[in-house]
Each structure stands twice: as structure tokens, then as C-alpha cells.
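Only one chain is shown below, in C-alpha cells, and it's the form predicted alone.
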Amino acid sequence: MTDATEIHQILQELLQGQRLAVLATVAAEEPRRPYTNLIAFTATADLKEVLFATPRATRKFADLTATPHVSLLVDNRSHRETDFGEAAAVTVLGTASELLEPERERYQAIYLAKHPYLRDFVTAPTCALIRVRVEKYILVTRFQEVHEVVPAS
């Protein structure tokens, strides 16, 4: 049995630990399906916020605008055998949207102390900066755990 304290400890552990995410859309144009992307994320401290940054001439982008329900899967896998006793994953499920100045200048410092070596891509005219807003956490553990977690308004 994991409880509150651990539950938050692991997410604070997955959303600040790892740099990458798979993010799933739904496609803009039929047929409307699933689509993921492998892409450079940071959590805010309080956990509210997810973001990542993507060029505006991209798939994602065009589905997002269209759908801006998301979802993101990280995980901490090690692709061993322990990894059915020992790995976690969360589900993020939220809503994004472009980040516009004046938020934008605020939200891409914390963005850049997680991925400095992404200035040059993350500050090019041509790219948008997203937020997803959580609006619930499901955490797996120890391989059939189910945890779900609303962040705190």
C-alpha cells in the first residue's frame, strides 16, 4: 500500500527526474486518431503544470489547437526484469494551450533550467512554448497499483 506522502514523493521524483514524455493528441484531420510524440517536458514545482515546446509547422501543434485535451506518459522503466516490481509510470491528463508573453517570458526560464541545451529551439520565433493545465495524475506502481491524484487548486 503506497500512501499520500509516497504517491506525491514518486510524482515530485518522476516529473522532476525525467526529461522526456510521450505526449498522445488526437489527430486535427480524420481520421481522428490517437497520435504520440517523444517530447523534452518539465512539471512546475507545485505539479499543476506540465510544459514543453514545439515548433507552430508540426503535427502536434495542429492537433493540440484542434483538440487541446492531452494526455503525457512518464515513466522511469530501465527495460529489466525489475522493472515489473520496481518502475512507475504516471499518466498526465490535462488541457494545453500556447503560452503568450507576457506568461511566456516567466514559464520558459523555468522550461530553460530544466533543458538549457534547448534555448536556441525554444526561444526561435517559429516555436510555441505549451502549457497543459493537470487535471489529474494517474500513477501506476509495482506494476498494477492505481493511483489517482487531482492536484491541489
Second form
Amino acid sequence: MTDATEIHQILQELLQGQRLAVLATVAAEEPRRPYTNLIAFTATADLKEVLFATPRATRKFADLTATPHVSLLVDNRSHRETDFGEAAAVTVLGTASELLEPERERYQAIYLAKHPYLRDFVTAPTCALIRVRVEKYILVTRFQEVHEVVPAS
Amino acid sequence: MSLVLHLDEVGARHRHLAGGKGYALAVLQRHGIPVPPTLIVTTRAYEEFVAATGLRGRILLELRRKSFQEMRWEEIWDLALRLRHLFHTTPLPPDLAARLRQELAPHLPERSVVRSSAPGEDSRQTSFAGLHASFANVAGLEAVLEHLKLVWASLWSDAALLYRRELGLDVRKSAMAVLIQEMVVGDRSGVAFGQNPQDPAQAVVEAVYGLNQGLVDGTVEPDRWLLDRATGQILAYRTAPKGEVLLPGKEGVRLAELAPAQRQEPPLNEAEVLQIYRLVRRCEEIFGAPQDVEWTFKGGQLVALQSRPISTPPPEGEGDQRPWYLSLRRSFGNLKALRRKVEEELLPAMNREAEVLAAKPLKKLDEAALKEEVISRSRSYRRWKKVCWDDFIPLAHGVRLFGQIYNDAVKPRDPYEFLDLLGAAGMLALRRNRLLMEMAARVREQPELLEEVRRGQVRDPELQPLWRTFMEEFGDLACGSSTCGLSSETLASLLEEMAHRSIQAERFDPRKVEDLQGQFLSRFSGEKRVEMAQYLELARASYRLRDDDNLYLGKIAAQFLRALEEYRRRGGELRELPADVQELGGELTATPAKGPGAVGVTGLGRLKARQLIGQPASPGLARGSARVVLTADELFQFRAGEVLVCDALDPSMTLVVPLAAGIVERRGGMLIHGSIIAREYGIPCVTGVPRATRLIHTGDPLTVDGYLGIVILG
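Got the form predicted alone; any chance of the form predicted in complex with its partner chain too?
Below: every chain and molecule of the assembly, starting with the one above.
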């Protein structure tokens, strides 16, 4: 059993510590199957928002513009058999939207603090910064122990 | 790369590969001390086995199901049983097996002792005895390979898991080397300590006739000499009653009668005692620390079987019950004697005491006498509780011993198949439920009879005898730790519920039990078969007694609570009773805490459990509405088709089990009451779910997966 403090800590470690996540969107075009992407993400300090950047011409941008309900998977697997007992994974359910000025500047600073090497990418005029407002975290530890956290509004 | 080392190849750089015992034997041999011819299967073979078979990942999954801090010792035993089963049922990969065969075959002794040799075992802190397995008198290459796996498995034995921190046990790093020694059939054997753990100025020599396994596992009591550590002068000699001797059997070892002439004779003369003393001091010189040496005399030659630093079990912290737990591992002979004591003396005495107490008219006692009665009954409860710890719990080891034997012989898919053979059907709790169901059947025919039950005056000629028997035998037994008070009213509503719903019948099937029994015994023949039948018989008795004792103790508890209630009814103050009596009253009537399921997470939000892990205690899949039961009221509100969620299912709660779709319990273990009863009724059950009663609420939709040991909420 993982207790509340431990859960908070694991969430923090995953969301602040990991650099990459799998983003799932619903395809804008038929057949509207789930579409997954590897993205560089960060989360705000209160863990209520998740940020990532994407060129506007991409399929994922089109997808989330059509259907803003997205999910992300963040995990700390090491691709070894020990993962089955030791890795933790969190599924983030939320609603995505593009950040526009004047808000964008503040969020861009948060994003670049974690990914300074992506400055040129993020600041390109064709790149959108996306915010996902988190509705629910679903955390899996010990292979099959599952907890749900709903951020306070 | 070679998987097997010969003693004369072992140098300092092989210390890890050869393990503590293997390395020590190589050193002894180099110093000219006679040791048995020994092959060492290095830690590399273990590592290859767990990597190639995926076992390493499976061990990790098992260990990670639950944090050790939250495990009861029963759960640790279960864990060790499952791990051992994994090793036992996972075949050696063909390539590994072929290489082992090739390297072992040319040098394999006709009869071997297969011994553990864990790396680090030669250090003083981690050498304490009894952690890992050894097997004597193993014949043939294939049998040696089978036992190799069992010795590997003992790296994860319950004792090793208990001391995992001290041992630095780690799935990624820990490994085990195994010694294949020629079986030296000595006529006298024993152990010697270069320094007496109780008195540093002394050395100790212990000896028995025959093989020393009898001494090591406690089956045969040794003669004992205390010597002056500095001079070797004998200071004291204690003879032991000598009747039995451990000898090699066709396979393994067997206990036999000692020849009459030897019964009066010490196994060693003084010169031999001195010779052993010199050996143990010589070993100390070689290794630079006092040694614990196993030795044997064969045809006049003294052979050292192993040498290791004198074990110093880690210091016991306050409340460290691990030494007590380790003391539970008892020999067959010891358990047989314990069974007699429990069955013939303790349980009848406990039952008698409960009856005497029940017959005493409390109402006639004056105030002072009543107060005395409350105090005396609390002492009685505590005394019996201690008997539970000292005698009843150790007896449960009979089941464990049998489980291991059964799994070794049958290799079933389900490591708990042996439980089905033990026949919970004879248990008191099931007898009580059978009475209830018969009563419910009558009520189904004539619903108006419920009124008679409700009034406590049953006249119906069919119902009355059942009702009377039930009240006489079990009327006070609804009184457990937190669920006291089976009133006529509640009995009636329970019967009503049982009469109206289809409920689980026991799945006890005598034919299936017979089949399993036949299957098991057919693997043995001759004397061994007789012995195995005895093990089964002991296991059955300890299984039954271990559960019934709860009910008997419940009767004593009920009598204490009855007196306490009378005392309070007359206005007696709790605080005028001795502190320990007040405490016991609180303990027996306390309701386990129920907490919020949504535990707030600091600065984040609402937390809810969605899927919890426990132990699969009874297979099957159930879905139903949760009923969290902590009090008697909640117990009797139970409705058919609900999932029973409780802290610890005690026998007083078994009443509603036939109504339950599934069972979820905080307390863990396969031999606890909840698991036994659930298996008996074929109800899916998951035990060992930490904080189950806090995270699950009455009314929550629940899925109980008794195959995987998980509980899904919502």
C-alpha cells in the first residue's frame, strides 16, 4: 500500500523529474483512432497543468484542436525486468488548449526551465505551446496498485 | 565459462563465486584438514538460471506486492512458499542443464549432500544458522539438479526474508552457490563451538550417534561437553536421553532406534572430545575468529563438514519477534508431541474452563466478589492467550511442513492445493454454519417460524432441536473481538436473509479429497508412504485445531465480557479495575477505525484508491456492493450478494460468509480463518489488503479478483 504522502511524492518525481511523455489524442480524421506521440513536457509547480510544445502543422495539433480531451502517460521505466515491481506510471487526463500571449510568456519560461535546449524550437513562430488542465491523475505502482488523484479546483 | 569449481581450484578471487561455506572448505583442505570431496556449483549458475527463465523478474514482482513493513510473518511465510514453488516448478533451461550435467557427472559422488553456500555467509554478521536449505543423501544426477533448485530457492526462505536487511538481500545482486558433497556416513557426528556463546572462556562440543542432521534440526538431542577454551580441559559433561538415531534411508534420512548398547554410552570418549576441540581451535587459527564446526567420525577419521564463524544473530530490538518466529520451525516428532498436548490437554481444559465460567451465576455475587470475578476472568483470558502463542501457533507449523512436502512431491500448479486436502469441513465454524443453513431451510418452508426465533421460544418440532443445539454450542460465540451480541432478533434476521437468498454451500467433496490424497500418497512407497500419511494426519489436526482454538478463546473472551458487563450494569467503575483489566476490556470491545477513503493529498487534491493489491486467497471473480463490517450491527446488516470487507475475519463473523459474494480482508495469510473459510465455500477472497476498511466504503461497487489477488473499486 502506498500512502498519500508517498503518492504525492511519486507524482512529483514523475511530473517534475521525467522529461518525456506519451501523448494520446483522438484523430481529427476518420477513422478516429487514438494517436500517440512522444513529447517533451513539464508540469507547473502545483501539478495542475502540464505543458508541451508542438508545431501547428502537426497531426497532433490538428487532433487536439478538434478534440481537446487528451491523455498523457509519464513513467520511470528502465526497460529492465525490475520495472514490473519498481516502475511507476501516471496517466494524466485533461483538456488541452494553446497558450496565447500574454499568458504564453510566463508558461514558456516554466517550460524552458526544464528544457533549455528546446529554446529555438519553442520560440519558432510556427510552434504552439499547449497547456493541459489536469482533471485526473491515475497512478499505477507495484505493477497493479492503482490510485486516482483529482486536483483541487 | 565453467559453472562448477573443484575445491583445489578455489582461491581468494573465487570467494564470491563459491560462497562462504565452499570457500571455507577449500581453505581447510589447503591446510590439510580432512573434508568431504566437494563440488561447488558457483553463483554463476544461479544467476544464469534466474536470468534465462525470467525468474528474477517474477521474484521481484512477488517481493514488491506489498511493503515488508506491512507484512505479517504469516505473509512472509506465504511469500517464501510461493517463491520456493516458482523455483521448484521452473525447469532448468536445457542448455544450462546440459552444461551442469557435463561438468558434474564425471565427479558426482554416489550419494551427495546438497548444501547452500551463500556469499557473505563467512562473515560474522550473516552466518547465523537456519536461513538456507541443505539436503542429505541425494542420489543420482537428476535428483541433485532438482535439489540444486531447492537450495537456490532457500536464498528467499522465510527466515532469510525476515533478516533481509541484515543480509542485504537484493533481487538484483543476491545469488547462491551450492555444494555437492560426498555424503560421509559417520557413525558419530556433531557440532563444536570454539567459543561458547554463553561463556567466552569455554568451548563446546556436542555429539550424537549417526548423522548430524538429527542434531542440527533438533530431532535428536546431543550429549554436550563444556571445555576450558584455553586448555581443552573438560569442565562439564551432560548426557542426553538417547533412544533414536538418524541414518541414511533409501533416499534422504530416516529416524531409527538406537542399539541398546549405545543408549548408555556417550558417543565420544575423552580423547575424541579433545581431538574435536583441537580441530575447532585449528580452524580458528586458520580463519582468525572462533568457529562453529560441523564434524563427523567415520571409521576413526575425524572429518570437518563445514566451518563458519560463530553466528551472532543480529541484536534483538525491542519487540523483535523474529527469534520467536524462527523457533516455530519444529521437527515432526516435536509437532506430534505438541499435537497430543493440545488435543488431549489444552483444548479440553480451555473448553472446561469456559463451561465452568458460563455456569457461574454472576447475578448472585456481591459487588466485591463480582469485581474479583472480572479480574480473575481477565487473567484467565490472558493465560489462554499465552497458551495460543506458546502452543497453538507453533502447532500451525504442521500445516506448513506438510505444504512443503506436498509441493515437493506433487508439484501442483497451485501451491496451495494441499489446503484442499486438509479438510476444513470438520471445523467448528463450518459446523455452526451448517446448523444455520438447516435452520434457514426450515424457515424457508415455514416463514412464520421466524417469529418463534425472534421471541427466543422455538416450539416447531423440526426447528427446535437445531435451534437448541445452535444456542447451546454457539450461542456465546457470536461474541468475538468486536462483534458481540447475537440476540434472538439478529439471529432471526440472519435466518430470514439466508432463507430468502440462494447461498453458497460448502464445496467440500469427499471424493476430491480422496483423489488428492491418493495422488499424493502414490508418489511414495513402503515405509516412506506410512510416514507421509502421518505427516498428512498431523497437518489435518493442526489445521483444524488452529482454527478451532479461535472459537474456544472466543468463549473465554465472552465470559470475561459477560462479567464486565454485569459489573458495569451495577454501576461499577472501569477505573477501579486494575489497569491491565481495563486495557483488556478496551481491546476486546474496540472497533477498528474506519477512515475516509478519500485521503487528501497535500496541495494536490482528492485521493481515491481504484485498484488495491492483496494476496489471492481463494480463486474466483466476484462483483458486488461492499459491506464494511467492523461491528456486530454491521455484521447483521449483511445482505446476500454483498462483498464482505473487514479488518480481520474472526470466527464469530463466519456466520454471514455463506451470504457473501466475495471477501476482502486487511489481515493477510493463507492459513488465517478468512482464507480457509473462503476456500471452503469457494468464495473469491483477497486478503492482506492494507487499510482495506479505510479505503473501501459500504456501498462501493467492488470487483474481487481471487485469481490475481486484486480488488477493483468503482
